[in-house]
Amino acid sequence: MVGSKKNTVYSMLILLPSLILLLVFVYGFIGNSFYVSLTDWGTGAALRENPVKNLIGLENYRQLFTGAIHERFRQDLINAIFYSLFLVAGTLGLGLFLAIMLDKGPKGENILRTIFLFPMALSFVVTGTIWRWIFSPKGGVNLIPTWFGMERGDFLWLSSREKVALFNWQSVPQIIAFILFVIFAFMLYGGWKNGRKTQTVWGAVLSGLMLFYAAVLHYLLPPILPYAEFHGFSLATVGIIIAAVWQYSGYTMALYLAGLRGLPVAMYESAKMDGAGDITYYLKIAIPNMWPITLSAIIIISHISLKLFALIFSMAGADNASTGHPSVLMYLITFRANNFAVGAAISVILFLMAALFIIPYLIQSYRARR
């Protein structure tokens, strides 16, 4: 018992310096950023030695989501969501395809695996510089049609102002309520199917509330903006998405390949004996058994999609609103406009968005260890 207590004390003493540094330089700075976001630092002489900071509560957040001057932030937020969706779908799809091809053990597998993984070793700045040349309006891929005697392409990969899938910002609360309704409906179904009364009751109550808001209450409450404001998927982000997928598909390929090689050989042999072809084996046996790997990849890639600052900056520049991202806008507002409070508010929003992906990942990892 005495030796055990001594080991515990020694362990705490060893960890104490790291914990102090973590509390100060990570959580302390996060807390300070949140405090700054609740002030008006930036409306006056922001750069003087002792600037005046008046607490204004959540006003900066309200302005970001409903203020007329922050329309770009709202479009950048939509861009960030599309970046995440397409980056996750692209890297998972391409990575899984490459992993299945390599799982067959082709000749030169080691060389191919190295080639597919190589882009991940590059920084976003290098990747952005390369792909900026490729997507040059008067060169790069736009010259490919000329190889076949056709006219040069004219698509503006990084500067197009065209948007598709437009929707009114006024409908965002209703859209969120509908998404939550679907989530809580699955919660209700899972509780009912597994005989969990508490989960069933909560699922029924919450899904009912979300449905009532989306179908009735939304139309009774005042709109979040006094005018219609349309946002959508900016076609200028296609080039950024392609570059990001190119860089990180090798990472998901490595995850899936390790998962495929980790499946028991008897599983594949028994599937063959039952008459299942390769397509059936991968779709109905291998891929479902790699769900934990897929979940981990989704969470990690989603988190990476929120940190595309360097890629966007090097490919399209900070002033290109068509390819905007909240991280780029935070840089502009904080270090060009010297509006530190609004910049801090954007950073807190990004932090909360990242937490939505990281916390489920930590919970899943903890359950796996147990």
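Each form is matched to the other, and the largest set of C-alpha atoms that superpose within 1.5 Å is called the rigid core. Numbering follows the first chain given and starts at 1. In this text the structure is predicted, and so the values were computed from the model without any measurement. First, how it differs from the form predicted together with the partner chain.
- If you fit the rigid core between these two forms, you'll see the Cα of residue 189 move by 2 angstroms or more.
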The other form holds:
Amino acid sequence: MVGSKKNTVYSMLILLPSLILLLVFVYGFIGNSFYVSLTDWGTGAALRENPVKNLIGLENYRQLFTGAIHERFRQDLINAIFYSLFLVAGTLGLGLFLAIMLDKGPKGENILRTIFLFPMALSFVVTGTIWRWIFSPKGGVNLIPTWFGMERGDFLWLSSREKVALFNWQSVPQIIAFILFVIFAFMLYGGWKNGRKTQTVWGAVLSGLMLFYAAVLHYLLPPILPYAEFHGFSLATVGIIIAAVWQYSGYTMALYLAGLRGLPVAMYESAKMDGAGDITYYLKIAIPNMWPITLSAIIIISHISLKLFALIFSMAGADNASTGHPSVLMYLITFRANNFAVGAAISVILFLMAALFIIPYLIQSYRARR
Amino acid sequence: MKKGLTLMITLLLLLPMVSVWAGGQQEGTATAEETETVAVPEVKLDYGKPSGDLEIFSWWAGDEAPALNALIDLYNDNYPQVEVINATVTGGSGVNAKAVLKTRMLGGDPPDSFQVHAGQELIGTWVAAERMLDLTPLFESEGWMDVIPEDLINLIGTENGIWSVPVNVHRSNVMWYIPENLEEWGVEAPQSWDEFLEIAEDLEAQGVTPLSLATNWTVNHLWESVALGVLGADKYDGLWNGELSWTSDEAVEVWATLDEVLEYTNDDFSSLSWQQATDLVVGGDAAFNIMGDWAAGYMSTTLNLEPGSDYSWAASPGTDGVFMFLADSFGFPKGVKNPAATLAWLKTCGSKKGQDTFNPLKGSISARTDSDLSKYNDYSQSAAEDFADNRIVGSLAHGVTANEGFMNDFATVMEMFLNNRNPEQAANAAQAIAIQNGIVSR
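One more: the block was the form predicted alone; return the form predicted together with the partner chain.
So here's everything in the complex, that chain up top.
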């Protein structure tokens, strides 16, 4: 008993320096960014020795989401969501496919494995430079049709201004309310089915509120923007997504391959015995059994998707708004325009987006350890 | 499980407290009213004999390094006791260097002198931040007031002083073409945008792109040439001194003209570098290109073309007699480690010998009107003549007329315009950012 107390003191002492450093350099600085985002630090005299900072509350955030000149931020935010979705879907899909192919133990498996994994060793800057050449409008992939005697392709991979799946920014609150309604409705259903009273009541109240907002209140309140502003999936991002998927599918392949090899052989054999084909085995048995791997892959890749800065910067340039990402915009607004407060507000929003991915993961791994 | 969550929530709640504490440490007591009345510190003319180390911060690497090195060699001949440290951060027009410079200045470690675009890019950032010394005494004692054009001195100074020594002058409003090709297509360099639009029709019918364009910033570059051509020099200046509203009919007309001109450019412009846009003209795919006169350096030096015969130039349509300039310059930051050596450096930069050493290699012209023209090539000689007797206005895309905040926001407005091609909306947005960045008052 005495010994364990002593141990606790020792371990606390050993942890203390890194805890303090962490508090100051991570949480303190996050806090400071948050504070800066609430001020008006920027414009002309921003770089004075003692810059004047006035607290202006959430004005910077309001401007970002509803101000006329921050249209680019809103499109970048939409881009970020699409980047994350497609990067996760692409790397998981392709990685799983490659892993299953290699799981069959083809000839030269070792070499193939290394080849698929290699792109991950490159930095985003190298990947970006290579793929910029591949996607240049008058060369690269656009030349492929000429091999078959056809016209040269004319798709502008990185600079197309076309957008698809357009929606009006004014209806974003309605869309969010509807998504929340669906989530709360599931909560209600789950509570009702399992006979949990509190969950049922909360689910009913919240889903009702959201439905009321989406169906009625939204039309009564003034719109968040005085005019319609259309955003959508920018086709120029396809090039960036392909390059990023190329770089990271080797990594998900390695994860899945380890997962497949980790499954007991008996599982495969008994599935075979029961007459399951390869497709049934992978689809119905292997993939569901690898759920923990899929989950951590989703979290890692979506996390990477928030850090696409270097890839976009080297591949399309920071000024190319069609491929924009909030992190690139943050750099421009902070270091080119000296608008530190607005830059801080963007980074806080990015931080919250990252937290959205990380916190469920932390909770899950904490539960698992228990 | 619950404990962990509580801990996390507590930590999150603590964040704002930490931030208030951290912010409180930084907040200054100075207010805007107080600081405006403080007298501007001037440069002293005697810091003693220069010796020790001198750190020169610039983005002149690669093609531009030989010019800087020649200037440093000249400095070392005059002041052999000083060890020059050449600190360069690569990246076109200083995009990376400026960010590094900001962290160094904020960290209290200013280089002894740094390269900066003359004009509002320096004034709006570093002079507004009160981190520069007024160089008026130096200009007077060196006699630069008489040899540097007055228009130029007005653009690199404010009523409180002159803030940097220009080492070179580039021209922004130049239209480049290949005379042989124009003859073949049966057109001549247009004198106005209306004339251009007529010619463009003809060129397009012959399968030639009338005007080649490149990445984002070159569109801003084109905008300033269009604006100067449509408005004329007085009204163009009016945009920057608040005499002409950004939402006026004339200003909307600029955007409308740009909209028409953009119809006659290459579709893939956003993916090209400015050199590739020049290549389109040289290769005969495009007729004209509007670019600063570093394009002359590229064609003469890299492509080995003869100015005047292999390639030729004219002022961009409607801007004959006006010289839209941009300049690189060096200033004197407060609190430098070696003021004596810095002063000597600025003297070298502004001297006739210094400018005539640097500029022929850089492909630019001297900011002085008394330079030795025999050292320059044909293009530079013609530019120098224009510089001496033309009306001089400042460039937006290269930092003369507006601060960095406006420049960055203007690029965003341009993106918006390229997406929706709505002149009215672009004019309104430009007015909004002009107010926000203090170009015009409310």
